[in-house]
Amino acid sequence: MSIRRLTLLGPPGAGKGTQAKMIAAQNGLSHLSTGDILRDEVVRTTRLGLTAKGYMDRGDLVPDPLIIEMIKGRIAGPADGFILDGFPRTVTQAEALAEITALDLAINIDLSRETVIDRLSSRRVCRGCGRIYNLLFGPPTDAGRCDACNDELFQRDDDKRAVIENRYDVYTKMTAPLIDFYRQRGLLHEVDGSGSTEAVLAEITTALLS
């Protein structure tokens, strides 16, 4: 596969990390999700994780130097690939990261807004694996559990309503021009993201062959 450095664009919800992580896995690249990343940093308790905190439990932007400067170093070299989940986010996060790297690709997941709420609300990720489960797709067998590890399986706090709406609106306002930023580079690939994960999976497979 001759792309190697892509993003994938999407408000909220709309199955970017999951898409990521297969994505990443079957064709050997480093996954790099920022939301996974500041996640980190606040059960570690670092001072990013402590100033990031209070944005990410609103459902608001954690500010662009601060995300620039933590995704800089993480962008591995051109040899090694990587997927982008979450990042870049605003037009600014984006013009960094295009003096940093060039991408071959950016896919943007759509995802109406009543799709979002309900999917983002019945979410649940597990504690000890991080896998990510919908309560009404695709539950757990054991309810509670991890079908994998077998740990607890929680919310996240910014998965409750009204910091969903807020997470959708941000993203209107903030990362929707990043689709026009995007195509004007001949960069986009748009894909349907209401189908199933199977479904969506393949569309991007086949646009990353084509």
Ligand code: AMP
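What you see is a predicted model, and the numbers here were worked out from it, not measured in a lab. Whichever C-alpha set is largest while still superposing within 1.5 Å between the two forms counts as the rigid core. Positions refer to the first chain, counted from 1. What changes on going to the form predicted alone:
With a cut-off of 2 Å and the rigid core superposed, Arg131 has a Cα displacement that reaches or exceeds the cut-off between these two forms. Once the cores line up, the CA of Glu69 ends up less than 2 angstroms apart between these two forms.
With the core held fixed, Asp142 shows a CA shift of 2 Å or greater between these two forms.
With the form predicted in complex with adenosine monophosphate (AMP) already on screen, would you show the form predicted alone?
Here you get just the chain by itself.
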């Protein structure tokens, strides 16, 4: 595969994380998820985590300088290629990324506002092992309990409806302009995110091989 440096764009709930993990595993790429990295920073109560937590709880974007500082060191590591999940989220971040490294492709997974709200408000996370369920598409066998460890499932603060609505509105205002940014540079490929996980993966895989 000639494409070794790519990013996934799309609103929250578009399945970027799921797709990124599968693509990374299939193609030997490093999966760099800003969401996972930020949550890890929060859990470890680092300087970045403590600063970022307030923004994340409200569904707002973490300021560009903090994200750029964090991602720069991570990108410097993977010699065999990477897939970015959740970065860049603003044109400013995209311009900063272009100064760090050149991307081969930007894939936009498109999804409507109402579908985003339905998907994310149905998400639950296990307190014990961290496994993620969706009450619409992949509910647990025993309601409220994890199939893997039987611990309690909970709804993250950033998966509550009011926060999701704000997250989508922030995305529309701040992140959607990235679509034009990468289209103008001939790097954009668009995918319909309303299909099944398998259908979306198939379309992305085709784009990587083209």
